[in-house]
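Take a look at this one chain, the form predicted together with the ligand, written out in structure tokens.
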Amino acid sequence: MSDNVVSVDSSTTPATLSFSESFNVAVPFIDRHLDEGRGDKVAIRIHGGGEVTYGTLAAHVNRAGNALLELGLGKGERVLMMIKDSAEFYYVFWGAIKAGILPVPLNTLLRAKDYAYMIENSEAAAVIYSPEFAAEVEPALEDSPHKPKVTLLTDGEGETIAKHMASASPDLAALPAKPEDDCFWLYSSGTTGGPKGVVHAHKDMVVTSQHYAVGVLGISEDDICFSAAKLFFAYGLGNGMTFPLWVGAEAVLFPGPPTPDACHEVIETYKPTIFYGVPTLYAAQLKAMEASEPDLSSIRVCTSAGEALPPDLLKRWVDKTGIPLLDGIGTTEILHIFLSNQIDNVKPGASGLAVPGYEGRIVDDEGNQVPTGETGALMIKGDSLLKLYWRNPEKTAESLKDGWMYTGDTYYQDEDGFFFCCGRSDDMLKVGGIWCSPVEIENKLVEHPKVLEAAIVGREDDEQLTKPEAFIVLNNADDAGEDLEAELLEHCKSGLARYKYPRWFNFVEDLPKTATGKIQRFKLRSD
């Protein structure tokens, strides 16, 4: 086999993937399309910003890779990306990979404190950011004791990667790599401690694209993909970039906040065939459709992930639009969806069946498989699992056991093999599909001089979607009231990523605790 090739045998289920010994994944995802005659085909359409063909994409990826090398970056070093959904995201991500540098897309909704942590934790060699995020990224660069050797804006005024790319060569040979070599990182958050760097290998994007996007969604060159979930999420990274690139399809990018009206406008303008959303957005879209009638007829399938899709929401979506909506669960660690409903086989309320290529198993506290119908910890086996958590051997050892990964979710499986989610085994919340640590919000609340203690739990809103609820003990109980509530709301909104503020406040006398003083959040939950 020649270098940088993956052969796909689709006569088996799952398809059998064989990788050449020398394998840099940028070649099959980017360069292969030129050999297959797609140079003039549109790869990316950017809302309000033109289009990029596969030919231009390949040249710009090479320019970005060369620019990073000329700036002094080397094999295995990290380039942090706080980049909005745009062609530059693709250029930096793939240019880095082709040059052997590890791109690390970061959540662009985060705050300076979060970025400072990640800059230091990753010992970033470079930070590249969209001008829109300068107000959080620049203070982070100042505060971090670790100073990256390169900091660049994507475009606009000042030092930009665009400027370096303009003078760089459009030719670049891929740095030889192995399918199992480090390729890129993503950060994943937990209840306590800082976010953890999740290290993925070159082969992983091939595995998710083939098993889920081809195997479950039946994606082909003729599809047009629009992901409301941004590229920096593992979910969006697959939906809006790796899946279309794997089959030579088209991606539509919308750089702004994915409000229902904005999504409807993008759908009407670019006529995507696959739309990828999260439950909160589907609920908001249905609400917006009470007042408007967007034309969604181009879409052949919708996906939902990030948090469980309530069966009533699924029903209302299908009744209203007639478009299949597939709930599926993925994680940053496994990179994309590994349990999913299928276009012709949907069970409302279930996360679906194991995606061919993955195995699911539900175990008790001793690690033994539980009988059908019984609840336990969900473990997954497959070929796209993280290699390790960066500098966190304890967490790596705790999560990975003989090729199986503990997801941290509790599930049961029915007689038909469908998996049903019963929530997290820790106290972590998913709000609008995005991680939310109760401890982080509690710490923010406690910073307020009037707050003695706080506990955050998840509570279902009218749409059965989880949002944070606060239980607060005040230094002086007489301060309780609407004014203080408004003050605390503002305190949270200004200091935390904007989806993390509590939607309900309760002033209480004390919090339930264990003998060792640990807050028993489960006792406060209303479900």
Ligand code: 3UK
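Just the form predicted together with the ligand so far, so send over the form predicted alone.
No partner chains or extra molecules come along with it, only the chain itself.
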């Protein structure tokens, strides 16, 4: 097999992937499209910012890689990226990989103290950021005890990567690598505690693109992808970049906040065929559709991840739009979705079946598989698992066991093989000596027509016994009050066991979430 080649045997289920011994993943994701005649095909459309062809993309990736090398960055050094969804994100990410440098996309919603921690923790050689984030990035650079040797804006005034790229060569040979070599990092979203550097290998983006995007979504060169989830975290990185690049499709990027109105405008303008969102957004879109009728007819399938999709929300979405909505679960550590409903096989309330190429099992505290229908810790096996947590051998050893990973989620599996989420393992409540899933109570509350979102946490009563406490976002804040509390309690009694009823109701404007849309229940518990 020639260098930088991956062979896909689609006659097997899952498809069999074979990698050449020398394998730099930038070649099949970027260079291959020129060899296959896509140089003039549009790869990226940026809302309000033009388009980029596969040919232009390849040249600019090479310029970015050369610019980083000329700035003194070397093999294995880290370049932190606080870059909005844009063509520059692609250029820096793939240019770094092709040059043997490790790109580390960071959440652009973070604050200076978070960036300062990551600059120090990663021992970053370079920081590249969009001007929009200067107010948080620049104080972080001042405060961090580690000082990167290169600091650049993407564009605008001052020292920019764009200026260095303008004088760099558009030709760059990929630095030799192996499929298992370090390729890029992501930082975990930190639903419990501080963020952790997650190290991924060259092969991992191929694995997720082939097994999920092709194997589950049936993505092809004719698709147009629009992800409301941003490129800086694992879900958006696949949706908005690696999936379309893998098959030679088109990506639509929207740099701004993904409000319902903005998403509907992008969909009507660019006619995407696949839309990737999170439950919170789908709920908000349905609310917006009460006052308008956006044209969503181009979309053939939608995906949902980040937080369990309530069955009632799924039903209302399909009833309103007629578009399949596939709930699934992925993690930063596994890079993308590993359990998913299928286009022709959806079970409401379930995270779905194991994605081809992955295995799932539910185990007890001793690591033994539990019987069907019983809850336990979810473990996943597959070829896109992280190599390790950076500078955290204890967490690495705790999470990875003989090729399997503990996800930190509590699940059960039904007789059809579908996996059902019961919440984060550390979110589970023990009420009256019985384990209780916050997700089940939340789903019941969201069925009520006045409720937009809900989160359940444990709170001690006067007897210091844990009981469920509800935090609720209403469709209309004016409905809040004791009468609605009584109404919601009766609603819960219609479908939940007595010990699961919320004992307290709090009406709030919003719920704390990670960038992926996961409710940060630990923040509610600390209030």
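Just so we're on the same page, rigid core means the largest C-alpha set that superposes within 1.5 Å between forms. Numbering follows the first chain given and starts at 1. Since we're looking at a predicted model, the values are computed, not measured.
Asker: Going by the rigid parts that rotate relative to each other between these two forms, point to the one of G218, D426, G72, A262 at the hinge.
Answerer: The residue sitting at the hinge is D426.
Asker: How many degrees of rotation separate the smaller rigid part's two orientations between these two forms when the larger part is superposed on C-alpha atoms?
Answerer: Turning angle of the smaller rigid part: 139 degrees.
Asker: After aligning on the rigid core, report the distance the C-alpha of G517 travels between these two forms, in angstrom.
Answerer: So the C-alpha of G517 has moved 30.6 Å between these two forms.
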